[in-house]
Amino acid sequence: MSTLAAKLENLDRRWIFLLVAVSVIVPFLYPMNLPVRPTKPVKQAFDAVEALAGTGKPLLLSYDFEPGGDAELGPVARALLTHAFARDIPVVVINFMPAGAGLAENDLKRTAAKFNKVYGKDYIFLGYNPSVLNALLLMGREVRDAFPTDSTGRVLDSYEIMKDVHSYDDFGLVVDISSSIQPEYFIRYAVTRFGAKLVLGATAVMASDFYPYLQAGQCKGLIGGMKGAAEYERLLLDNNMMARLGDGMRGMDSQSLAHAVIVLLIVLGNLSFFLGRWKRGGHHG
């Protein structure tokens, strides 16, 4: 025991860093597919999107996070896009955070390409608007008042997808994926004033702030962080809308394995401490 205690006490911390790094990286290369059980708020979000299939009404998706939130919210957005495209639901994307426009454009192009979707017919990106409050109010009357052109500068009337879309009434569902308090603006204006049907995606640390809106019925579903994305992906896999694990499930595999390794290291550290104390006590005795 004394030999084990000495080895643990003298273990080079670089081995610990390497072990944690390996536990984080390996699940991305070799997914573990750990069990994921969808929670009720995520299932409600999934059902709200699913209800749009066959209606012809587009999904309005607001991409309101920047690169710092992409690890958590990117998987949420891509899962929603995958669901919409798999069910042939038209997608209209807007953005109120300047650094998020590039993320939205990249995710749209990559996900749409997997389903052979055509820009202007199956999906469109209206670009960035710096005034979220003004835009949300204007969209209650006419989308073109807030976004007169798409992100490329072409007028919206030149696209088939926007032919009969003018206000919230013409969208089957509004989804705001945000790393800030922006969902509250959607609730106050899009939902309370104009009666839009809303689903929210939020970082894990902020998701609890929006549960009261979910319970009050102002929000029809809530996807919280990477865990929420993993749950949504599980629903997509179970319904044959994804062929392999998404970023959310791989991310949760990585997080779970890293947490297990850290707990093991804590246990070993405590074991080393108590063995060392036992040895010193025995020596003095």
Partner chain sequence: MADVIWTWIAALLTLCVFSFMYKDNPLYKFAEHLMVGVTGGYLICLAWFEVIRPQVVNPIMKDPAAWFAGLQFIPVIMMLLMLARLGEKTAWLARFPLAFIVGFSAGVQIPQVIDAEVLKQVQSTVQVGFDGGIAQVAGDLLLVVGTICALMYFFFSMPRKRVLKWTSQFGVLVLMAGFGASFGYTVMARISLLIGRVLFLMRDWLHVIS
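To complete the pair, please output the form predicted together with the partner chain; the form predicted alone was given just before.
A single chain, with no partners or molecules, comes next.
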């Protein structure tokens, strides 16, 4: 027993790395197709977007993550864009994280092309603003003060989609997809000061921190990480808005197996800890 404990204590961490890698790779080769069931916060987010259909009011989507968070939040953003375009909801995209501008540019144009959407009429990318605080305060009165031009450098009044859009009041819903501090700013300023209706998409690391906002009704829905994206994709599939599995759902088998492996590692770690303690207790006794 004590030999086992010692072996576990001194295990080279590269074996653990290998185990994790295998647990992620194998389910892609041999899919288990585990069912994904949407949770309440994701359903709420879906319903908030769905409620925009037919109103003509645009969705304001803030793309606040960088390549480091793309694996988690890219699927969230693409699922939301798919939903909006499938329901003919105009989309206005902004961005407060430098490298997020490149991600937004690519995701937006790729998803829009699938639905034959026209830039400037069905969707627009207003580009990057370096100060989230100041931009959110400016947008309470006039979007053009924060974003005088779109990402291509043309003034906003030259686009049909921006004709009657000036402040949060003109957006049916605000969605912030973030891997950083922006959600707090959206809650404090867009929601609390200007009364915007907000849905949050956040990395799983941050998601548990936003439950108080959700319970207080300060945000209308919460999509947490890749699992949240998978749940949203499930809802899109069920409502015939998506033809095939998105990256979120594809990753869920690997996610499941890797979690099981990590729980196993925790159990083994504790086993070695208690065996060691039992052995030391025995010596003292």
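It should be emphasised that the depicted structure is a prediction, and the values quoted were computed from it without experimental measurement. For the two forms, the rigid core is made up of the largest set of C-alpha atoms that agree within 1.5 Å on superposition. Positions refer to the first chain, counted from 1.
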query: Rigid part of K7 equals that of K43 between the two forms; finding: no
query: Angle of rigid-body motion between the two forms, smaller part versus larger, in degrees; finding: 31
query: Per-residue C-alpha deviation between the two forms [W15; rigid core superposition; Å]; finding: 10.8
